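First comes one chain, alone, set out as structure tokens in the form predicted alone.
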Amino acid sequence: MNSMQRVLTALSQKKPDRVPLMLLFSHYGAKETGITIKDYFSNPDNVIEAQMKMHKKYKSDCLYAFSYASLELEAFGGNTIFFKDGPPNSSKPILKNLQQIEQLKVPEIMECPSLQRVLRTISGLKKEVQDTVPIIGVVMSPFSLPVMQLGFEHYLDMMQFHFGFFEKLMEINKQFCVRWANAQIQAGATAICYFDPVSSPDIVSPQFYKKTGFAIAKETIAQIQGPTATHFASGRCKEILEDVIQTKTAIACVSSLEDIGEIKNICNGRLSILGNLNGIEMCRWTELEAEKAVRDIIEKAGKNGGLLLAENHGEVPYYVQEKILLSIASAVERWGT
């Protein structure tokens, strides 16, 4: 099987030749190519070259077009802070008060250079692999994007006490999310990773999620013109799984804080799962520990398809050693059949 066949078989709840390995490399590509993270993301050719190199080297079954979350803030007029050895982060929030939401406009995809670089990356990857390897695009959910737009504290305050402004911002963000997701699909992305960490019970209660993040996801995902994977960026999802299934997403990411076997049993073929290697622990694993972690996940959740093996946060950390990634790939070859 090639990577596309392997992934589609697993998603069909059938047994592939081995468990798909989905190593989500973003800024790690800069380390692989020996340039700064800022320079790496400045040119789509850098990302395409590194993605192809890492796909072959680590035997990953996907290509990851994601660069950094704050590029969506850039689309709204914000800025990004770059670091030498970790993921770029958003600068100051663009909204200094809630009244500014009234003037906020949905960004034009074609007018944002950082978004255009991602689209060129996707097109270039599609040219390289056609339909043999899944290409994963990324959007921040409308419900989670305001953490960067407003700042976490002000956003939580708005949710609870200023619901009118909350609804107005959600309408803007939903329109942007759908347009941005579909632009990536049209450029050649196979599927969209819908990052929604604020929906995790680690941040909001399942009851509050039901009337906010769930309703927003259900409406937004229905308008995305391709399959989606809902990612909680290390956040837990067990308490809201039944609702997540109702959003019609194809995949849910499982936190390393959860028992992946238990999660798979709850899904019972209704939803595939992605996870759940601990990316932070991965930075200090030995090769034997890496193999054991892979084997444990496959033993718990690998039977009869439905499992995509991955790190649980959504991007391989910069300080994970090459030998550990090679050990993970080798362990999947050994234990994933």
Contents of the next structure:
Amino acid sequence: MNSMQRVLTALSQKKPDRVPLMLLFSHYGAKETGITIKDYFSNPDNVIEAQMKMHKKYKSDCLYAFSYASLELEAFGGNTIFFKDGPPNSSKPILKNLQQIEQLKVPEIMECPSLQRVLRTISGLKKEVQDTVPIIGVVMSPFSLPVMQLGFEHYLDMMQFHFGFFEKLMEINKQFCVRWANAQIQAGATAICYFDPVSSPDIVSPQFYKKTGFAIAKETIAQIQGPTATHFASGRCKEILEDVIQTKTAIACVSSLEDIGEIKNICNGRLSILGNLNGIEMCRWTELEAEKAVRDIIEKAGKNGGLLLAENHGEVPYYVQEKILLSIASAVERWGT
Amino acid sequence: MKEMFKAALLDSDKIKAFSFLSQSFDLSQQGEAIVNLISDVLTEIGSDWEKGDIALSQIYMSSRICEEILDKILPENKDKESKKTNIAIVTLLDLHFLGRRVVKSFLRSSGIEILDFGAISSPQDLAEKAIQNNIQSLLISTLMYHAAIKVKEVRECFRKQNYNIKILVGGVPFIFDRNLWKEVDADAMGVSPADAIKILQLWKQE
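Right, and the form predicted in complex with its partner chain of this protein, after the form predicted alone?
Full complex below, order starting with the chain above.
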């Protein structure tokens, strides 16, 4: 089976030749390439070359077009802070007060250089692999983007005390999210990873999620012209799984704080799962520990398809050693068939 | 009584929370009893969050409401930060402030004075600032792994200066790897904001 066949078989709840391995490499590509993270993301050719190299080297069953979350903030006029050894962060929030939401416009994708670079990356990857390897595009959910637009504290205050402004911002973000997702699909992305950490019960209560993050996800995902995976960026999802299934997403990402076997049982074939290697512990794992972690997940959740093995946060940390990634790859071959 | 106050906090209902206190206590006379109740309730809320029973948004709103209530009924509390304290809190390396904000509110609501260093990127700058302010207990909040491992550099800076200080770390990387605090040479880690209260009280007794 090629990677696409393997992933599609798993998603149809059937047993593939081996469990698909979805190593989501973003800024890790800079380490592989030997250049700074800022330089790495400045040129789509760097990302295409590194993605192809890492796909072969680590036997990962996907290509990941994601660069960094604050790229979407850049589209709204914000800035990004780059580090030498970690994921880029958003700089100061673009909204200094809630009244500025009234003037906020939905960004034009064509006018944002960083979004254009991602689209060129996706097109380049598509030329390389056609339909043999899934290409994953990424959007921030309309419900989670305001953490960068406003800052977390102000966003939590707005949710609680200024619901009118919240609704206005959600309308803008929903439009942007749908346009950005569909632009990536048109450029060649196979599926969209819908990053929605704020919806996790770790961040808002399931009751609050039901009237906010859930309703927004349901409406947004329905307009995305391709399959989606909902990612909680290592946040837990067990308590909201029934609602997540209702959003018609194809995959949910499971936190390493959760029992992946239990989550798979709850899903019962209605949703596939992605996870749940602990990316933080991975930075200090030995090769034996890496193998054991892979084996445990496969034993708990690998039977009869429905599992995509991945790190749980949504990107492989910079400090994970090459030998650990190679161990993960060989453990999947050993235990995942 | 405690349960009703806790329920109001978890519902982010500050009017209900305040009116409950004003009905149950003589606000001008029973400041200490109110601080004790708030501290107890916040500790419980912290444990609930640690167990995954409540959300971060609830713990944040609860701590904010308690801080507001105390500032209102004990206005002298408002200026405590500027008074002499040897405890400080900082966000290391990035602009993720929420953890620091919640822990600070928890501590203030429990009557513990604390200096807020804001966000500092450089381990050297942080160590210098702590030494200048004669800090004995330093709380470091981080969100990302590459920030968390910089705590070791902070410790190294203190060592070079022969400066004795306790370091308490908290944040996502330490929750996902329960041994990381030892690797970065911290003295303790907190999972929930309430842990900071317990650990600081313990250190005070040493």
